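As a starting point, one isolated chain is supplied in C-alpha cells, in the form predicted alone.
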Amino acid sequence: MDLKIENLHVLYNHVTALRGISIEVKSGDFITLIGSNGAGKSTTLRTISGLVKPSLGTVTAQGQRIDGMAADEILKLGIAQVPEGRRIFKDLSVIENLRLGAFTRNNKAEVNQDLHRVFQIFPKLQERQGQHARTLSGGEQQMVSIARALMSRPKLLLLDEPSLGLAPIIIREIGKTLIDINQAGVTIVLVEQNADLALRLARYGYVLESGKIALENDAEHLANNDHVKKAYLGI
C-alpha cells in the first residue's frame, strides 16, 4: 500500500509534536522512524491509524485521504497498528486476542484461515491459544500484538517500539518475523529507538529530531552518517 505524508502538522494541548513532516512509502516498502524520545516517532503512527488527528497537512493512502478518517474506517483501508507495550487484552485467552484483531472482518472462513496463517508465523501462540495472554512472555505477548494486527490482513502494518523490553534473542525472533511479513508483500512502517535494529531492518530511513525530519537516506547510508553513529548508535 503506498502511503504519503505531506507537510504534517500536529499539536497535544498546543504543544507541538509534529512540525511539517513529509514521508513516502511505496507499496511493499520497509520504512523506518527514528529518533529519541520526544522527537514525534509514535505521533506519526498514531496519526496515520486515526488516532490522532492533524492541525495541518495531509494523509493519503493508495491516493485517498485518510486523515479525516476514524480509526476503525482506516483499519478496513488495510492499514494495522502494533501499538507501543503491547496493549493485548490479558484476561482474555490468546485465540480471543487473535479473533479481536479480526473483528472488522465477516468470512469466517479466512478468518480461520489467517488464523492457520499466523500459527505457522508463530508457533508457540498455537501451543498457548487457549491460554489467558497475562500468562505470557514478554515476547509472546508481543508476539500475540503482531499477530492480532495480521488478522486484520492488513495492506500496510504499523509498528511502534516492537523490540521494547525484550531479550535480544527474542529481538533476532521478531526481526525475522517483520522481513518475513514484508517479503510476503506487507508494506511496513517501524518506529524503533533501537536503531542499530531498525537499520538493519528496513530498506529506507527518516530520522526525527524534536517533530522534524532532520535526515532521510537508505538504511545503510543512515547507518553510516556520523550524527546517526553518535547520536543513535552509540558509535
Second form
Amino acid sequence: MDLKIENLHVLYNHVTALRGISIEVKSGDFITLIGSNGAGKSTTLRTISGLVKPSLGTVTAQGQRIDGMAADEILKLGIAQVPEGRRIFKDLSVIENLRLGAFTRNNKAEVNQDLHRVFQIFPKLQERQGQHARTLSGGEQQMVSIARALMSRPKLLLLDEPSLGLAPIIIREIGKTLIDINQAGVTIVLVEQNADLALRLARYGYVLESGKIALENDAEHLANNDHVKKAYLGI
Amino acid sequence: MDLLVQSIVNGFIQSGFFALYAVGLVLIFGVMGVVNFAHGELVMVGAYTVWFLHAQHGVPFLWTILIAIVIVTAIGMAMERFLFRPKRNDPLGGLICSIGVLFILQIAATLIGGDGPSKQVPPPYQGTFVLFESLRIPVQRVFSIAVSLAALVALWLFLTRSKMGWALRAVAQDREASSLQGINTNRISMIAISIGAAMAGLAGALTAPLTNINPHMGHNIIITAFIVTIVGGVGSLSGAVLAAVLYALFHTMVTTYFSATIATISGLLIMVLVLIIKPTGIMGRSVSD
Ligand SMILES: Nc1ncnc2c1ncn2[C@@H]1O[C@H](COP(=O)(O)OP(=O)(O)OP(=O)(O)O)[C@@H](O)[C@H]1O
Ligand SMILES: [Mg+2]
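Moving from the form predicted alone, what structure would you give for the form predicted in complex with the partner chain?
The complete assembly is shown below, putting the previous chain first.
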C-alpha cells in the first residue's frame, strides 16, 4: 500500500510533537523510523492509524486522504498497527485476541486459514491459545500483538518498537518474521530505538529528531553515516 | 432452624435482583468509564412501567416486562448518545450527567404516579410452593429468580461466545487498542449501555410485584449495586455475580434476625473495609472475567 505523509504537524495540548514531517512509502517497501525518546516516532504511527489528529498536513493512503478518519475505519482500509507496549487484551485468551484482530473480516474460512498461518509463524501461540494473555511471557505477548495485527490481513503494517524488552534470540526471530511478511507483499513501517536492528531489516530509513526529519537515506547508507553511528548505533 | 433455611432460600432469590443491578453498573462502568448514578432510577422506571400498565391498565404482566425493558433500554441509549458520548473523555462530566438523569426520572415518576404512599402491584402469579412441610416459596419469587438467572446466563453466553461479546470485553480493557482492531467503540458503548439498561429494566419489572414502588426506590438499589460492585471488584462481572449472591444472603439474614437498616449499614461497612483492605475486590480485574 502506498502511503504519503506531507508536512505533518501534531500538537498535544501545548506540546508540539511533530513539526512538519514528510514521508513517502511505496507499496511493498520496508522503511524504518529511528530516533531517540520523545522524537515523535509513536506520534507518527498513531497519526497514520487515526488515534491522533494532525493540526496541519496530510496523510494519504492509496491516493485517499485518511487523516481525519476514525481508527476503526483506517484499519478497514488495510492499515494495522502493533502499538507501543503491545496493548494486547490481557484478560482475554490468546485465541480471542487473535480473532479480534480479524474483527472486521467475515469470511470464516479465510480467517481460520490465517489463524493457521500465524500459528505456523508462532507455534508457541498455538500451544497457549486457551490461556489468558496476561499469563504469557513478555516475548510471547509481543508475538500475540504481532499475530493479532496480521490477522487483519494488512496491506500496510506499522510496528512500534516490537523489540523492546525482548531477548536477542526472540528479536532475531521477530526480525526474520518481518522480512517474511514483507516478502509476502505487506508494506512495513518499523519504528525502533534499536537502530542497529531496524537498519538491517529495512530498505530505507528516516531519522527523527525533535519532531523533524533530520536525515533520510537507504538503510545501508544511514548505517554508515557518522552522525547515525555516533548518536544511534553507539559506535 | 426453619427460619435459617427460609432466609437462606430468600437470600438466594434476592441475589438474582442484586446481580441484575450490579451487572449493568459494571458493564457501563467497564466499557464507558462512567459511574451511572441513575442506575437505580432505571430499575425504578421498570417497576413503574409494570405498575402503570399492568396494575393500573390491565396489560398482561409478561407484556409489561417486555415494554419495561424496551423503555428503559431506550432511556439508556439516549443517555449514551446525548450525554456520555459527548463527555467520553470526561468521566466526572458523565457522572454528573447521570445524576441529572437521576433527578429527571424521579420527577417524571412523581408526575406520573404522584407523591402519595408507595404503590403495590398484586403478584400476577399467586400461590406458594411448600417444600419439606415448612419451607414456603411464593411462585412469584420463583418466577423472578428463574428469569433473572436466564438473563444472566444469556449475558454470559453473549460475552464469552460471540464476536461482539469479545469486542465488548476488549473495549473494556483497552479502548484505543480495540479501535486499532477495527472495532467501532461508540457502537460497543451503545451495546453495553443497552444491555445494562435492559437488565435494570428487567430487574425493575420483576421486582414490581414484590416491593414498594415509589420515586425514591432507586436509592436503596444504587447502594446495593455499589456494595456488590465494589465487593466483587469494580469491573469484574463474575465478581459482581458472586458478590451479589453473598451479599444477598448476608442482607437477608441480617434483615431476618435484626433489621433491614442494620443490614444495609453493615453492607456499607463491608464495602468500606473492602476498599481499604483489598480495593480490587474478591475477584477484581476486568469485565472479561
Ligand atoms: N498524550 C500526550 N500528551 C502530551 N504530550 C505527548 C503525548 N504523547 C506524546 N507526547 C509528547 O510528544 C513528543 C513525542 O512523543 P512520542 O511518543 O511520539 O515519542 P517517541 O519518539 O515515540 O518516543 P519513545 O521512543 O520514547 O517512544 C514527546 O515530547 C512527548 O512528551
Ligand atoms: Mg514511542
